[in-house]
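Below you'll find only one chain, the form predicted on its own, shown as structure tokens.
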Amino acid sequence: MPQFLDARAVPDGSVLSPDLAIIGGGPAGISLALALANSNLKILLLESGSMHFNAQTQNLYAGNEVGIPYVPLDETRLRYLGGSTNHWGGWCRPLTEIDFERRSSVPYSGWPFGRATLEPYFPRAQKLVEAGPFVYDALADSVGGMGPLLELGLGGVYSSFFQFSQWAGNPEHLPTHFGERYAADLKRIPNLDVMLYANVTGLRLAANAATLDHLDIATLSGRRFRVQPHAAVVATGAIESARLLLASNDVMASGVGNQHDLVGRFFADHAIPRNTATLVIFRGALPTYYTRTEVLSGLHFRATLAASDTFKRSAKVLGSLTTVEQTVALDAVGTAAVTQTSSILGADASGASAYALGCGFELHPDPNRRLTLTSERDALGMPRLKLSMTISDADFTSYERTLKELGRQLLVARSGMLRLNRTTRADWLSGLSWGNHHMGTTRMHVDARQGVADANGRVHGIANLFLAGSGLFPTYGASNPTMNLVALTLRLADHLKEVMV
């Protein structure tokens, strides 16, 4: 079987002449070679590094953040072929359809296009991340036999579930890495090359800035040579993706795509507290598929309480996605209000559980949440990253809605109750984590004055330089983004059969 090619070995001052070059090899990069494969194009995919984890390759993503406590930048994704699909969990859950509305409520939403342009992809992004068939919702129908939903009255809450990938063959469970489980088939891809240890380190613009004429490479080992393709994809991720694109300055002196001040602005990530509230479950326990992955027919899942599409509207509250985690004890004082609002309710709260609550929140687009160059530089003499890190009292307050929702329904439903434990900005930050879920520096718009690249992730004022990843998301979602950008990048691949080969 073919090897991957080492860019160490290339000489200096080569010029390698793809169709199709494809920065980055994580899921977005590989999604795309492997939708790709066989066809006329001739192309390389150039990852920065190997098969396995390297020191000196990882500090290469070091930066700076301030504001907000954020994850160090180099230690929120990893710099090696699967990217970050080498330390995801595999969760999965597709956008909903008001994750790509326009909304009034939300300054700066909107994707170019609907849920229904992505829906044909979503089963072939299903399959390769390997979380079993497509389901999710419908799973309600047929998890009665492992127990009951939890019992809730009409509301805007409701039952929702994730699936969750699974590398085919493996018997530790562990979740799709790309990287390793689609090496063999990318190396038999006949119209494919694969170039490890190769670091782009320009978009260098013909002199009009309307193309892309060539791709600066480096090696850590010293190397340096050009690719001039016909076209190329960034699929670097969102954080890496606005640095390349910023630091490609030569030609136009903000960078590429940034002719209205918008790369690097608008990132996102699913903000993630921890005992956000106690759940009190009058009869019993919760089914164990709320409080864990579960198996039902080889399909690994778990029930998360999701806001409905009806209620963000209504309420004007963003996603959310939470979670039942560990049983609690209750203090004199709730065990206090359980007794009396059972009592006032009318119902049997003698066999009654407690357990924490946590979430997965989607946050406001923020223009000022945003990644900029600092004059520090990497081996390679790239600019390392500052990110500026934003968290708003209304993304607080949009999620502290949709809980007093969720209690409420239990209320009406008299099958529990919920107490609220974070209530002030300190309350928040104090129990806050992070998905690691970058999204949103180069944003799609159909106005180049709003976005970063076109509905096709086509730079905007540049013919032949594409975006793929969650980069692209305007807004986010409370769902899981690999699988989703997933989808995204397969219909990138048809878009580029049909304005190339």
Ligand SMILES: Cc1cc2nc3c(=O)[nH]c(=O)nc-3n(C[C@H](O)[C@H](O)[C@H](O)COP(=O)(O)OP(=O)(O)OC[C@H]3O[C@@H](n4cnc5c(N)ncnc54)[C@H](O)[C@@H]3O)c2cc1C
The other form holds:
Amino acid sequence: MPQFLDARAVPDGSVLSPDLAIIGGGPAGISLALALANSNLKILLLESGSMHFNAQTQNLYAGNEVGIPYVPLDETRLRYLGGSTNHWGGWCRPLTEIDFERRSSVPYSGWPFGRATLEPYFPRAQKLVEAGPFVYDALADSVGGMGPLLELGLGGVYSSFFQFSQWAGNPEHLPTHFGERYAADLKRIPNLDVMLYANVTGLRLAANAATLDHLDIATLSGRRFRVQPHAAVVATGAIESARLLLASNDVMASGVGNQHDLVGRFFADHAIPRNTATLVIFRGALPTYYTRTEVLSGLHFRATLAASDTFKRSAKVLGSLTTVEQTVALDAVGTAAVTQTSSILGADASGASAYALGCGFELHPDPNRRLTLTSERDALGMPRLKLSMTISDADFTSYERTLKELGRQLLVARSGMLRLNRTTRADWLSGLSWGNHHMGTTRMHVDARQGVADANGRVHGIANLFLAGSGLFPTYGASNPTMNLVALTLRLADHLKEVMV
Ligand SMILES: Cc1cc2nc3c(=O)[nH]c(=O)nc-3n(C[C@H](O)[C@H](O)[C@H](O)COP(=O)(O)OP(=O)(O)OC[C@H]3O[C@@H](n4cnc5c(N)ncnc54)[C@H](O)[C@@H]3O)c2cc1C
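Compare with the form predicted on its own: the form predicted together with this ligand:
Below is the entire complex, every chain and molecule, led by the chain shown above.
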């Protein structure tokens, strides 16, 4: 079987000329390469790392964070083949219709196309991430044998589901690590070369700034050479893609695609506050599929309490996926509140159980939550990044409204009650972590003044430079990004086949 190429063995000053260069071998880059297998394109996938973690390579990702606490930039992602899927959680869920819509209550919202455009790609993306059949909300019809759904009646919150990536044949039941899982498949593709240890350090434009001329490649061992493709796709993750565009500022002084000062802005992640509320169920315990991953006909899933699109529209709230975490013991005040409330409702709460709720919620798009270059340089001479992280009070109150709706529904259904555990900004911030779901930094928009890339992921103004990944998401939804970004990448593969083959 052919092997991967090693950039450290390429002579200094060489020029390689594939039809298409894919920069980055994470789930986006690997899915694109797999989707273009056996096409007429000669493809070179350039990956910074190797098959394994290496501290010196990982250090290329280090940067600074200011503003509210965020995960250090060299801990929130991994730099070797497979990218951050080498440590992802494997949680999958498709974006919903409203996630694509332009909403007057959400400035900067809206994708250049609706969910229907991605729909044909979801089942294939689902296969690549190795989750079960593409069934999500409809799982509600199948789980009854494992215990009834939480009674919520009609309202803005309903029981929906995550599915989980399951690496086929992996004895440890890990989610799919794209590098290791697909290495053999990539090696078998006749029109593809994968080159490891190949860091792209510059996207060099022709003098007219309208086309990409070549890529600068550097290895940590000191080699320097060029790749001169007909077209290139930057698939280095939402943070690094912005860095590469911004740092390539020799022809366009503000950086490639940054003529309207948009690259690196609108950074987003899913906020994950812990113990946001205490949920009390009056009658017995919740089925275990609410509190942990369960398996049904080989499909790994877990229930979540999702804000419906109808509610998001009418109450003007953003997406959130509330999870039921561990059981908790009620204190005296809590016990008294349950006794009093259930008796007012005429409900039997003698077997009540209580749970802490967690959540992943969507942030409002914010141009000031952004990545910028600093004067500090990495070992290859690339400027390091600074992330200015923000979260607004509106982000918290939006989710609080959804929790209040959940509480209202429980009371109306007489099935339970809810106590909110976080009210002030300081409360919310004290229990906050992040999904490591980087999005938004190279957003799509049909109008070049409002987006870095067009609806096909092509950088506005540059004929042969494309982007892949969740940096393209203009609004984020609450769903985990990876299966969705793989679907978007499969769509890009179809587009490239149309325009290049
Ligand atoms: C701890 C953790 C848990 C997560 N859990 C989930 C989850 O449960 N569900 C979910 O949907 N998502 C999850 N994610 C997010 C998920 O991992 C990302 O959405 C996904 O990996 C992004 O894919 P990508 O291909 O766009 O980028 P990446 O995975 O970041 O891959 C980018 C690739 O580009 C390479 N590269 C970078 N710079 C260069 C360069 N200059 N030249 C050449 N190559 C370069 C990197 O080495 C890497 O291989 C999690 C992330 C983390 C960190």
